[in-house]
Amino acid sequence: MARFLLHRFYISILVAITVSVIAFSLLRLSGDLAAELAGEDATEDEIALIAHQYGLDRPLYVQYFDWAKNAVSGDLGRSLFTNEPVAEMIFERLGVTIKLAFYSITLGLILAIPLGVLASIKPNTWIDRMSLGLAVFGQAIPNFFFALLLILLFGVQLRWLPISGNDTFAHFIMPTMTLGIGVMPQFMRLTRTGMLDVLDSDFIRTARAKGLNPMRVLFKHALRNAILPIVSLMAVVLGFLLGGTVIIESIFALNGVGFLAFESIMRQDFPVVQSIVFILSLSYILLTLFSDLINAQLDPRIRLG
């Protein structure tokens, strides 16, 4: 187990370094940052002054190592728009995005796993077709369009839920429904496929032949084995939710990291954009590592492979 942990940790470190280089390079390769900061009417001297002021006239590798050294110590620089520390700006809003991602993936799992199990034990029936139909609906409808439908129904017509803000739990209901329905199909189809494979395996037939309780066979033996891919998918989906909520946070005016990224892009606040990309990518790497460890704990064959 220790060897498995060290191997996965080593890979995660290499991926994190690669991501940091990409996050740093993308903005530098997108154009002349000094010219962007100076504005359209700036002279060559003004552009050169700004480049020197922000250290943009130094070699790229020097800029990267300075940024990486500061990032490791928690200093992500300052916003070009507000002059606030970037780390404080991000972590002030990170809680909202984490809440939304947690609520959404929880709703997705609550809907998906029972539907997937029912579809697997009743294949090719109306229950199976209904479950697959809901999965197709959740995957086909665009998130922003579904969000607008919810706003029109529950916010404008019925006036049951608040349309914008993040002050109370009620403010998160419609965004959670939007993202939860969006991630549900992946979990549902994976649960159904995994359960069908496991229920057709020899050890399940043996358990049934021994006269074990059908519910025990279904949940303790079948679902436990079928759920392994779902753990890995949870890390992928949670990482997607943390980094992909820009549109939904903007629609519902949730003051999270996604909305901050949108504002920073519009303001050309490069240090904030760069840091958000790096932090969200790093969180995705950590979630993937965590899912690998859980899978290794649930299935010893993984850590022995």
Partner chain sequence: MLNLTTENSENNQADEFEIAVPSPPELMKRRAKSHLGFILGGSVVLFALIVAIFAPLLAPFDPYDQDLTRRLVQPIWHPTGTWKHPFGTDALGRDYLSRIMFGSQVSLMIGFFAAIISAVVGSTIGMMGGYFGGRTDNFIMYLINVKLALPGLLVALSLVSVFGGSIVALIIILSFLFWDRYAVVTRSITQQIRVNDYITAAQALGASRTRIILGEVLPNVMNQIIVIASLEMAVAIIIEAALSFLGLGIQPPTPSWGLLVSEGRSFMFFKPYLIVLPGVAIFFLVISINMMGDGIRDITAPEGRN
The other form holds:
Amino acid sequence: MARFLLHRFYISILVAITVSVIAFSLLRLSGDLAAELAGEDATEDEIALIAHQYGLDRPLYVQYFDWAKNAVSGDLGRSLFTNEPVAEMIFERLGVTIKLAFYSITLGLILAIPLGVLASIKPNTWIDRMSLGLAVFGQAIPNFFFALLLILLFGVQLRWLPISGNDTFAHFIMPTMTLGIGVMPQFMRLTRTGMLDVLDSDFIRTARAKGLNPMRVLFKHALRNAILPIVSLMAVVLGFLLGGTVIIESIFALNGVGFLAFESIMRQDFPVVQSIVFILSLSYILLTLFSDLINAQLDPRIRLG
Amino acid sequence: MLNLTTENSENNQADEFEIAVPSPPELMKRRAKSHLGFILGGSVVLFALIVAIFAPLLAPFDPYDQDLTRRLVQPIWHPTGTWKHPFGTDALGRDYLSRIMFGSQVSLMIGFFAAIISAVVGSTIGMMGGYFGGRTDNFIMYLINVKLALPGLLVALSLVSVFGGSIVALIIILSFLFWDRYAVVTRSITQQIRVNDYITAAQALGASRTRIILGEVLPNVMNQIIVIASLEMAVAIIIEAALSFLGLGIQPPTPSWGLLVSEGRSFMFFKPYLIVLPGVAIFFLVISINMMGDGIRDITAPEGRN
Amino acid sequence: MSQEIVLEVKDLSVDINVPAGTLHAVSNLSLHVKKGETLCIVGESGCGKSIASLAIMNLLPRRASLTAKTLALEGRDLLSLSEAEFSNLRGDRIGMIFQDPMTSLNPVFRIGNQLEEVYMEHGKGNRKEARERAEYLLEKVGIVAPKERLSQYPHQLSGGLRQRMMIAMTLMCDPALIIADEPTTALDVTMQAQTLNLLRSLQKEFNTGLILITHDLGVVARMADRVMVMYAGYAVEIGTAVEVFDNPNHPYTRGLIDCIPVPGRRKPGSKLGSIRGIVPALVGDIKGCTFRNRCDFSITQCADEIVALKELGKGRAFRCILTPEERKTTLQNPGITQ
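Can you now output the form predicted in complex with the partner chain? The one shown was the form predicted alone.
Starting with the chain above, the whole complex follows.
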């Protein structure tokens, strides 16, 4: 267990460093930063001066280590556009994004797990087909299109829900529905196939041979085993939701990290973009590490093996 | 201890009891014919392919032809609609049916090539990791971990904003998003079959590594690659549409379905068909590709699990 | 030893729907087991012995359907029971031990939890009593330090230990009948003997009926009071172990026994007996004797109809057109074979 964790930890640090290098390079891909900072009519001398001021005339690796050192101490630089500290800009908006991701994954799970379990105990019946149909729908409908349809229906036609902003819980309902439907299929399919596999296994036959109540067989013996891959998927999906809410946040004008990223990309504010990419990668790494810990807790073969 | 050998004697009368077992290709053909999802999905994909290839011949108008006197003409199901523009026209008076027909070219091209390129890259990486193991495998696992940690959509958005939204740029950038799933799956299958006797036999015969990977391993992972490719193609189509919708993909006036939704957005409260038609087009194409992919998986599965 | 009948089965048939048609996995099987008695069902893989045991447990796969004239446990008709009522009997009055101890225990729960669960599910007592019973039985199955073992997980135990846990688990509610389906096949040879001895002594101690399913005649010789030989879904010979071994009435039983290497009886280098041919597929309508294509004594009539079980009295029966004496003549006059 300790060795396994140590190994995971070591890999995570390696990955985190690589990701920081990639995020840093994103900034460099955008061209000559000094020229951009100086403005369109700047002379060569002015650009050189700015390059010197910002330390852009130093070798790249020095600049990277400088950036990384600051990043570790929480200083992610300043926005090229507003000159605000990037860390503050991101931190302010993180709450909205986390809230949205949390709501969405909860909705996805609430839909997916009961449907997946039902589909697995009654394969090839109407309930199985219906949940598969819902999964196919959720997988195939582009979330921006679904969001617009929801706006047309609940925002314009029925006037039940606000269509932009993030002030109240009501503002989160349509974004949550959109993302929840989007992440549901993966969980549904994983629950269904996982349960089908587990229900087919010898120890379930043993449990039935012991005369246990079917509900006990299903929820104690089967689901507990089928839940292991779902925990791993939860970490992945949560990581995806933190970064993948760009479209939905901009459609519903939810002032979260995704919206900030989108705006920053549009106005070429790369210090913000690189920091967001880096922070989201880090949170993904931490989430998967955490899910491994939970899985080890749930599965004695990992914990004690 | 019991020792039952199964010698077949000459005067064996067993044929009376035998059942006709169909050969694998025959079985696949039979399964394909009875797989409703595969037939339905395949037909729609084929239809979209025909429309895309023959769009210049089939489309009633030039998709770029503006006619400001005929702006926002309603589609045929609206009382004022006419057969001249069955899907109506957009805000610049361009025939919407023609634009949607041409839009299928963008979706299919980007989806197809992104899926193929990422398949080649991902499977090569995966098979190498699975076959060679050791340090190669560690390195490849590390690459996959890095890829998974990066927020794909954000990186794609930033790259597109730097390199521009040409079709080629989009194909290459999207390919970078998808290679990991091929790598993960081919890697684990290769690991499983590497220890099989026929691989050992090929090694003993002195076959080169490339030859073993291409000749012995690849055929075993091909089914999986095709299934993943069909699913990734669907995802690529959705992401292209999303990027174009955000204004960071295909640039106007090229008709891309995502872009059409984005352009129609300002009018959607009064002319909902402007977003519904291209949205439904994406939805149907993606659902059909998914159905086809699921179909291929069921049909090629060794023992059908549904 | 009491002579009370624990399990009574008459004309049990199991059909399974397969893509090619209906598979007759078990046909007209009749058997009974008395208290404290061991009935061994022996046959090749695919002969229907495992399906028959699952049918008795009412644990058949969904695609399988069961018909029977009688299926009674301790005089109680099982055929009329609802699934819930049947479930109450399983684990309580009738227990089952499966072939592979490595996969038969749930990997994510402690052994103790899995043992106690049966006891409490069937209302035998609270957790404390269940724990006491589990510790008592673990000692019975020869496990040192039962308290520690109960708090371990299956993957921490060897196959032999796990199978003992399975035995202890089936005994938790003191069942009237235990069905053991190839309980030692997956174990090391050294563990096999130990486990069988254990099973036998516990069965005698608790006076439990035992159906032992095996393909290994060595196991039969060591364990069986009575033997039933199955072939292609049919019982082909039934009798006490001594009678069947000494005086087999069916050519298939004869063949099986000839396959056993006996030290001293066989000259080194001479050929071990074997049965030619393979088990027929059991899909579609079955006509005639299912063994005839592998039988050295088959005559034209063998193909005509399903051979009836010939009763010889005292629970002895076999399923062949010819008696052993008649078969000797067929061999001497090969003319009547065709």
